[in-house]
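Next up is one chain by itself, shown in structure tokens, the form predicted alone.
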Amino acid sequence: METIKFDQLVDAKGLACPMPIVRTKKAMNELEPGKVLEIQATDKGSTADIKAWAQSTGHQYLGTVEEGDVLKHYLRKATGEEKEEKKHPHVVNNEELQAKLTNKEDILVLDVRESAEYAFNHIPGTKSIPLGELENRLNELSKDADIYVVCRTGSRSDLAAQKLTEAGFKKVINVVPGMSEWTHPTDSLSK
């Protein structure tokens, strides 16, 4: 296979959701307009993270390659005006979604991290759909239902949040900080 050339390298190898992104923010302020990044993970989920990262920046997502565990992303930094990251206009924080759950409201959580991580620990009755299957599972969802999106810190939660409203869900809550720091009743699957 042909080498790809880039002009910066992240190494977030080993690294979880949000690091990978952290680094990639960092990294992506220093680099001039037009210039290649190349980002080296592990986590499974950074592909969609990168992905719509990326499309939220207005920087360009190129591709992956996945050599052996690793994938390698790579962004082209957006030229000329930089776009502001755009952020779902619409939060709670993890005790106004408990109090809803407490109340038997009838909303829906939806869960966006990868299916590993809401195995071992999840808010019971959520729905489980990784941020990379959103856009293939829209269907599964009511376009009239009141969403409360999830994910470990709100990051993947407000791609999420974005993606919905983008098509066409009119009540997307994204829930943070979310699951790094909820308090409140949770299952998993080895119970």
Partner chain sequence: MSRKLAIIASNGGLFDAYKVFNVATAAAATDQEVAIFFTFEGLNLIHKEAYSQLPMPEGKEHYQKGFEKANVPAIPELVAMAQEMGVKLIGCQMTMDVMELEKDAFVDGIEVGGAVTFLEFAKDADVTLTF
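Having displayed the form predicted alone, please output the structure of the form predicted together with its partner chain.
Nothing else is written out below except the one chain.
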């Protein structure tokens, strides 16, 4: 089982409802926006509870992995990124990207979401470099490649596209909106 990266851990093992939610809430208050929380619980109802909680508080539920008796839930703290203005001039929509993938064009799709988001749902054959790691990992990318940058809503990928362009990458295109409305096939960590 591959391990999923997280920024903070909530150990709610052995605790009954409503404790997993209460602990989650407390941890989430201290977490920075965009960071990932792992919640370990043994309460079987916690999956439905965490999902519903995320929905009503506006945080992003990424998924759940079952390991023996332990349920590991992953949440990403809300950032309000939907409202940010996008600045990178070269943009395609999801359909245009899918068409390029279907035609097997020679492009690199770079996914800049957190690795936990990537693990639960991503476009097959894409490369994962979270936005926060991008600057240190530029050497993994070719400056002449056609790079299509994808995230959840098009905001982080916009920042990533600007960074890449500043660093001398020539053909960088932001995919808007990205995974939040991606309806084509994906690879996913199965439950």
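Just so it is clear, the structure is predicted and the values come from calculations on it, not from any experiment. Positions refer to the first chain, counted from 1. If you superpose the two forms and keep the largest set of C-alpha atoms that fall within 1.5 Å, you have the rigid core.
Annotation for L37: C-alpha shift of 2 angstroms or more between the two forms, rigid core superposed. Core-superposed comparison between the two forms: the Cα of K100 travels less than 2 Å.
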